[in-house]
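Only one chain comes next, encoded as structure tokens, the form predicted alone.
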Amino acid sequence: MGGEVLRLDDVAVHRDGAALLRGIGWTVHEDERWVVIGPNGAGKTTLLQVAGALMFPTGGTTEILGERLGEVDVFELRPRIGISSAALAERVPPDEKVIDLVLTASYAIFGRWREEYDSSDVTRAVELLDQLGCAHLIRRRFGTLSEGERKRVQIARALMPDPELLLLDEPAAGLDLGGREDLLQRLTALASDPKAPTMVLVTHHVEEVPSGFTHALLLRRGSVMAAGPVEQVLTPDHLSRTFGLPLTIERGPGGRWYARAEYIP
């Protein structure tokens, strides 16, 4: 078991008289790779944003990469962990070419301006790019990509600062069944690589879990269900109970797992 990457403790939210995250707890190890499961409106977002450093707990203790909340600058904080997101994907100039989008993430920010970049960054971004498919992509316009593209994109943008920790927030969202099998495809590779960044990545499907995925986390209305290695996790009665009806779940070849409602004749 790798060293702490990610603590929290009795982690609370609330928002509006809202509670959108109850007694957290949760702790991820540098070599573990995570799924965050749950229905909507479980919080998966919410615990996201509180581990990326973007939102502050209103109760609990949270530590990230070594450095707890409230007592760290963020702005030096952030530029180690990668986040995809759809909120991040909307903050992105239509116009902006995709090999400035990865570029721009060694200054964490979005529209490319006056920066100098290193021949070095230039080739990691086109690497990133060529490791998700999208080497084809380079000099093509944010806003003219299919969504599958877009999402592998801002997966390249993420990575591109060499980060510690990657928040995956529904990367499979919104694609075909050929864009998520090969986006899935490609994080399967990407977990198994021993040089990639412990991960955790948020999904409402148990089939959008890549394979090499080692722990699994169930929210459900802003409370940890289950928590621990994704074979104890993963089973009927947890699933059942965090999505609020009887449900069967097996896992198949390659490792995928697979749900559906329990057939009641």
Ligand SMILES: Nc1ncnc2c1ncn2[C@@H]1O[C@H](COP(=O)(O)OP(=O)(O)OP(=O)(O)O)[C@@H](O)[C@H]1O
Second form
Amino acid sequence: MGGEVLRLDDVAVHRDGAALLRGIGWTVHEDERWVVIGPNGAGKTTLLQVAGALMFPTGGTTEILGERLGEVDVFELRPRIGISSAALAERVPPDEKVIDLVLTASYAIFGRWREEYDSSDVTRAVELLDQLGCAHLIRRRFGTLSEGERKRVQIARALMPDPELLLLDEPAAGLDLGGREDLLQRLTALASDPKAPTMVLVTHHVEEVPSGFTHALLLRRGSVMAAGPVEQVLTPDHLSRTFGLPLTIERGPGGRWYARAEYIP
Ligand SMILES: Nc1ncnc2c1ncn2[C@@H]1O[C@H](COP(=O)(O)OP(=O)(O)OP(=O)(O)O)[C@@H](O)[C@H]1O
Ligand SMILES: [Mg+2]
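Output the form predicted together with the named molecule next; the form predicted alone has already been displayed.
Starting with the chain above, the whole complex follows.
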């Protein structure tokens, strides 16, 4: 078991009188890959924002990469964390070139502002895009990419500063079957790479859990329903309670998970 990357103790987030998260206890170690699963509105994105030092909890203690929120300068912490989310993608100017979008990640800004980058930076950006199957897109503008291409470019960008923690919020949302499977394959490869950062991936679907992901956290109405090794957490009982209907879940060839409502044959 590696060192602690995240430790949340009794964390709560309240906004406008609503409890978005309550009593969250969660520890993530270096060599673990986590999925966070739960219905719409469960608090998954909120939890990821806390883990990414983008949101300050109302209560409890949060330690990220050995630093305690409230005591650390978040501007020093954030560059150590890679995040890909729909909210961030919306902020990308449509005419931004793919290569520049990845290059500027080192500076945590959008829009290329420096004319010259180190050639090692350019090499790394191209390698990451290639690793995600986007080498042919480097000169394209972000606004012209398909949904699936955007997701892959965003992950390359999130990896660019060589983060210690990688947070992916619904990376497969909006992808067609081929796009989803392709992304899953790349995430599976990343999960098995010992040099890859610790990962937390948010999804609605157990079918989108890449093999190689070791742990799962189930969230419902801001509370943890179950958390731990995937095979202990992804059970019919836990899943049914999390989504509020009787569900069955099976593990197929290659370790993929499949879930469906119990009353559908
Ligand atoms: N400022 C706010 N005031 C009140 N409620 C809020 C506020 N911001 C978010 N919420 C609510 O908090 C809940 C959790 O939101 P969150 O985005 O974390 O859910 P989620 O699990 O990511 O959902 P989805 O699967 O739809 O992305 C939602 O019901 C949302 O409406
Ligand atoms: Mg969300």
